[in-house]
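The data below hold one chain only, encoded as structure tokens and taken in the form predicted on its own.
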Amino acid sequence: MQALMMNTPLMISSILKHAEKNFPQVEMVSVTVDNPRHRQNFKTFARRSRQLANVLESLGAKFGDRIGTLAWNDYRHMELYYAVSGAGMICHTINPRLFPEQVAYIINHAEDKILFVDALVMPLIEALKEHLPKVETVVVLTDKAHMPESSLPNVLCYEELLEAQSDDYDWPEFDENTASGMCYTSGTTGNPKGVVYSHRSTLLHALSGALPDVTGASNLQTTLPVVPMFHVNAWGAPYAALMVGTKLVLPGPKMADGETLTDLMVSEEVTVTSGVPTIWMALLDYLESSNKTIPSLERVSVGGAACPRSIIERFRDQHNCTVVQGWGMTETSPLGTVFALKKGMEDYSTEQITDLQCLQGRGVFGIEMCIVDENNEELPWDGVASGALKVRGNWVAKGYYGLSDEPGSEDCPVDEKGWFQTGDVAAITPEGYLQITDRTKDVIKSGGEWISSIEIENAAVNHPDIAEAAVIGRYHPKWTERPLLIVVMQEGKSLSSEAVSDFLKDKLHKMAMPDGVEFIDELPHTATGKINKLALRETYQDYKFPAA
């Protein structure tokens, strides 16, 4: 027997449909190349969206191409997301951070004919230009007076398009497993591989974000998300702000500065942010030294890396600030787990919760996780037994774009089970909570035993002194592998590496003690703001150990 219930396709236009009739009036404040503070409403957001479809089909634009952005946190590019998609292509957005090569090949391997560029990008698509050559258009994300000078043949300006067109648009309906966006991964080892996000992912991801244990997002909320709308969808904020009606507070390319961070905060009353943790440190020490505070922030939420604990108390007791870590990544859309209490922990004391608010949190609705050992055995969740963490659910990825999808093949990251393999080393406590120890890749082999390289850096960074750390794994003659770690100070700062190991010393288990510690002036992220630990790697490829 089939139920009597209707069968509406989940469409990323139904979002903006929906936020233009029951939130027209809540704004979206952008920090623009040509505009300091730009506002404008729901509404108007809606009506330049359909242009903005209509400028697409003008440009030839057709069902399934991908569409590519290089853009930060503004809303022409939000603009670009619903249009896009919407009107049944697909919103590619590539990281302008990474190296020109990898941009290029990301650009070509893609077959993105339509570029929509910053303009403080262009630069880079003008040394690019020889090397895309199935790019046939570029359009500038500003006005005609900002328009920067181009030898780009057919470059174009976004809002001269968006004049010439109505605001006259049926937004189509199609299966809703149909593609409405694409992020490649920052590919730290072979060439980036692109994720392919469904308008039904999305929305499922959206629709699950936002429940009171995971956002609680709302209309009651002012969100400023710093995470980059080039990575992972600004972590589904786009999509859910506008499904709740949450005013956002889009810092453009300002995403990493500290004063503009604040005033933007406190002007607009924000109420919850979210980014990885190198940016949060900088805020913090901004704050401290300006003197300034937010009052209006609530909460933090932290990504992309493991959060130190200095982060969490910092905020908590400087700012009346609740930071809340979450897991996930580019395959994963990228929710997969969040801190959140649960019934029972009400009386739990300060260093109980800050305790757990160091874990990754627990599992959301839409998203199975289990571990395994090296037989694929299944792990019990005691939070002492430590695995190769998989996923499965209805936003993660089953393949990439352009290779296999059939499990078990070599190019593709699903296991015969049905399980994304995502190459992280956890632990699950049985409350659920998830500890993520270390990658596959970065786990120290020391001596027959694993040592966790997140658990030394967390360890590490919680000195008042040190401002980042990053430990590897090097050669030693008798362990075959030792941590080394590697400190940055913080400004106007110094130790020694004995005092740095007497710190540790009664914070670490005796094979987890660093054998050598370096010092220097900063850390190599990537662009997404990780620390690449390859090219520390590369970097310390010959180190000696001094006692070894």
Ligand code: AMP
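Numbering follows the first chain given and starts at 1. On a predicted model such as this, the values are computed, not experimentally measured, just so you know. What changes on going to the form predicted together with adenosine monophosphate (AMP):
- Among L128, R474, D515, T440, the residue lying at the hinge where one rigid part turns against the other between the two forms is T440.
Structure of the form predicted together with adenosine monophosphate (AMP), please, following the form predicted on its own?
Coming up is the bare chain, nothing alongside it.
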């Protein structure tokens, strides 16, 4: 028997409609290139989003078109999130900090016809113009007074476009499994891969994310997502905030600047914030050196990389603030696990609680997880056994854009049993807390951004005196991880580490330059002839970078 309940599709536009009706006066405060403190309420935001939907149609965007954004966290990017998806197009957020070749690859692969870019990103687009044959229109996210000079043929001004449009627009209803957003991950080897979110997955993710033991999002809070909106939808904050009416504070391009963040948080009375460990390290250092604190701040969500214990302790002891660590991936929208205490832990000592905060949190409803050994046999949740972490659920990717989604096939991350293979290695405690212990994939995560180890290795072995090279990520107090290059020299040859760095300088992006170079006689290899990075990571377990 079929149920007799309404089958209303889960639409992103429903969040916007709800916010406009129920929280019209809630504020969205932004730092932008053209305004150090822009303010608008959700009512104005909803009106402008409707105008933007009309702009998209006037530019010829059709249902299912990918619309690229290269922008920081601010109200115009928020408007794109809602208008693009709401009108049935796909909001494709792109990280402007990637290598230019990767940016071009991603735009071309997704076939973005229209790009909405921050004024600060225009030099990058100018530099790439020859390499973006399918881009027809570039809209700069600013007003007329701040429009940059450009040599590109079809560059338009966001505010001028908006002004010319009516705010009369009815958000269409369509299948909730329609693609709503897209985000490429470079967290895998090879070319970046496109993760495609749906209206349904985004809504369910936001609903579960707002649960009390997850983020506990509320109208009583003010949130400042430092995590970029080009990085897995700022972990869902743009949706959850409008769903429950949380005041949003968006730091624009100033996200890594301790002083701006502090000023914003203090003056806007921010209660919750989210970002990668590197950001918090910088903020804590700034607060300490300037002898400041953020009285309103209650909770700091940390993810994207393992959170050092010192961050948890410093926020607790110096700022009376709880750090909540979570684990997730671009492919998991990103919510997978989040820290929260369980009944019976109320009497835990501060140290015991900190121990738990150092783990990656426990599974959120909607995500199933398991760990398996080399034979794909499930391992117990005993806090000791560690194996490959797999997840599945309503907001987990089943394939990548343009690649086969046949389970078990080479490009498909999902195995025959329907589990997404995360590439992380983990243990799970009997209470269900996840502990990431390693990564089977070899990319390095530095300050929340991926660095390809293969790219550095390829550059190094181009030196005529270098026989073999391997790169692993090692702990760095500021960046969480930095690349360590391990080199085997050709017989009878020798080089200094400075000479190796000099050689790499014009071949690698600054961020990818190894922080340390080590020389060994032979690299460990696996049975299939691959460099055994697990063994290398063990050998260099306690390695300290010279400058760290």
